[in-house]
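In structure tokens, the next block holds one chain alone, the form predicted on its own.
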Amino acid sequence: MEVGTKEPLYETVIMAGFGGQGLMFIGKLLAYSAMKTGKHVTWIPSYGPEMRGGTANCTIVISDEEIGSPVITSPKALIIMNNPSLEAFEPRLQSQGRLFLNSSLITRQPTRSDIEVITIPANDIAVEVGEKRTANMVMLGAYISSVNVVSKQNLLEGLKEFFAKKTQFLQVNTTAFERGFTHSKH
């Protein structure tokens, strides 16, 4: 590579939790910012065989370049909302990559010194304002503040595009967004 030419971007990150934690959400609204961004994007959901409180994931691949293939085994970051999403999903981890947890509802610490932990109380946080079902809204903030992959505005954009006809879940989700974005600036 030159000397002053960047790397190009190739973002990989898997979300996990329950059924109805708003993981899905939060991953297509971070893959749908990308692209508006002419980011090249990909978006694949998993559902446990219980939807809603059984298991749920989804794999996000943003980058500067056409995307091979839309399946990782090892991604360079990980918003995990609960215990078994932390058990399935900690081990796949890259060294050096990023694990974003919800310490609401994770009880245990993870087992490896090789990566980087971010802790958010999310569920907390978003009982503070206003609205608990806005912890995904919480970590998404925290992801967007850490990794340099969409700024905050076009996210923040994004996120008015899909609230247009459901404008009254507007301010609570950017409000749940902010505050995950400058905790985790802490």
Contents of the next structure:
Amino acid sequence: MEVGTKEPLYETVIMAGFGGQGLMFIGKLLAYSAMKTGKHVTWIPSYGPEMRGGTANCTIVISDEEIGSPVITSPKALIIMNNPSLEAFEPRLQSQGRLFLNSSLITRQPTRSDIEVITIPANDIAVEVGEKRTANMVMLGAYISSVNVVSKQNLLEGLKEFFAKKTQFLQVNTTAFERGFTHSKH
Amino acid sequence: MEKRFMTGNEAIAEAAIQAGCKHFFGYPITPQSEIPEYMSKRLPEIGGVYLQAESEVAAINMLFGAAGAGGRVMTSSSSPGISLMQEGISYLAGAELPCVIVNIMRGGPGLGGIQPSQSDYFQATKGGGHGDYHLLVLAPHTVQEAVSLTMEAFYLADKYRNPVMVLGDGYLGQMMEPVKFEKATTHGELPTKEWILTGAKDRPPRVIKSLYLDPEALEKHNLRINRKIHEMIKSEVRVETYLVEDAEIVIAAFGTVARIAKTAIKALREKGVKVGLVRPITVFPFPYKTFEEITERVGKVLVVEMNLGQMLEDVRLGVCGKAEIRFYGRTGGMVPTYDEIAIEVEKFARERR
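Given the form predicted on its own, state the structure of the form predicted together with its partner chain.
Following is the full complex, with the preceding chain placed first.
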């Protein structure tokens, strides 16, 4: 594609799962990393009386242009970490959209055939890398390798900043991210 | 300048601090509790005072005292809490005390819910408390704008010696966006506060009150406040118009709804529908003139709000019968989507006079 004819970037993703699975975190990390590369970004959480174990989701918009609505009816991608979230959000994915499924926890099959489904056994991979709480990073790795909204390098730089005060967790999160990133390639 | 990535609530709190706010009194309530939380951390660091009051009624009266002593003061709450403050807000207006009140609206009436809403529009713009007064009300639609308008709010409060409200909703408070903290360069010099209570040693005592038992004196006092209100109407109206030049239909919306409308407009424009937006930034004073002017050439105005038709009444006053008006509102914490707004616009566009 020639320079100048490129469509402006406009990426939308909803991330959903149990509270405590770290979806708000990876959503913020993604938006922050994109901001660092000069993009317009919005991050909006579901906020409610939910807590750990309840359901939680956030919506991220990344764009070359000023962002209107931070709330997205039909996102281009979904990162789904549990069964109830699959049920709630699958119908809303855009046609030809990408559905990133945590197959370690999701037992049912997606019902739509007009979407691309990428399954990642995120919890299993997280256990393999030695920290079961990094399933979120595995999912984010898979998302980034498939949706080029920020480079892997930019994302990892963002991660470093997020863990600036908890450096002991940086390595394992980076490894989890890398595993998700390469998993999605196969 | 480095961009920071913050929630609307945090950004409002930081903006207040950078505008010189040293005193915050409040009481937590969703969806704005991050404002007091942030203030409780930051104010002690800069030698300020954060005080969690026993109730919103207490908080607003603490604001009265601290404003009377000359400080830049703020409180924040959400709808039911703001209702509790109304008596105090009326007193602050009556006593001509500058302060900033942030309302991150949630669904009502009553305790309602905790999801975003704009149903305190009447309360914010038409009085809320008793007596002849108005707040100056600023309605940001992005986190960046929440920052600039919060800084502005302190300046305007001092300029007019009048309470100023920053009116947002749960989404504005909860969402994160990149922000820069830049001081406004447009603010003029403010007069020294020669009315504040600092101890009357070596000078005649001053009195700050809203009580005037002599009706003649109270009328005079109210007329003076009213002259300030008229000065605001003359000088402080702020409005954004978006793609209105060739528009055949305009959406009127403020705050979060306005930015959702922008996405709808983009999609509609791609389909060839000539639609634009009028976004009041000050909802009091209201940009009546913009509506007067726009309806010289636009025949249709769609008002969209997260309530059942409040700003609608001001739009009607501005349009003054010169254009068709339709209303689309969601309530109770439901947020209109851009798809819904687009459908309403297309439906309206097809209607014949």
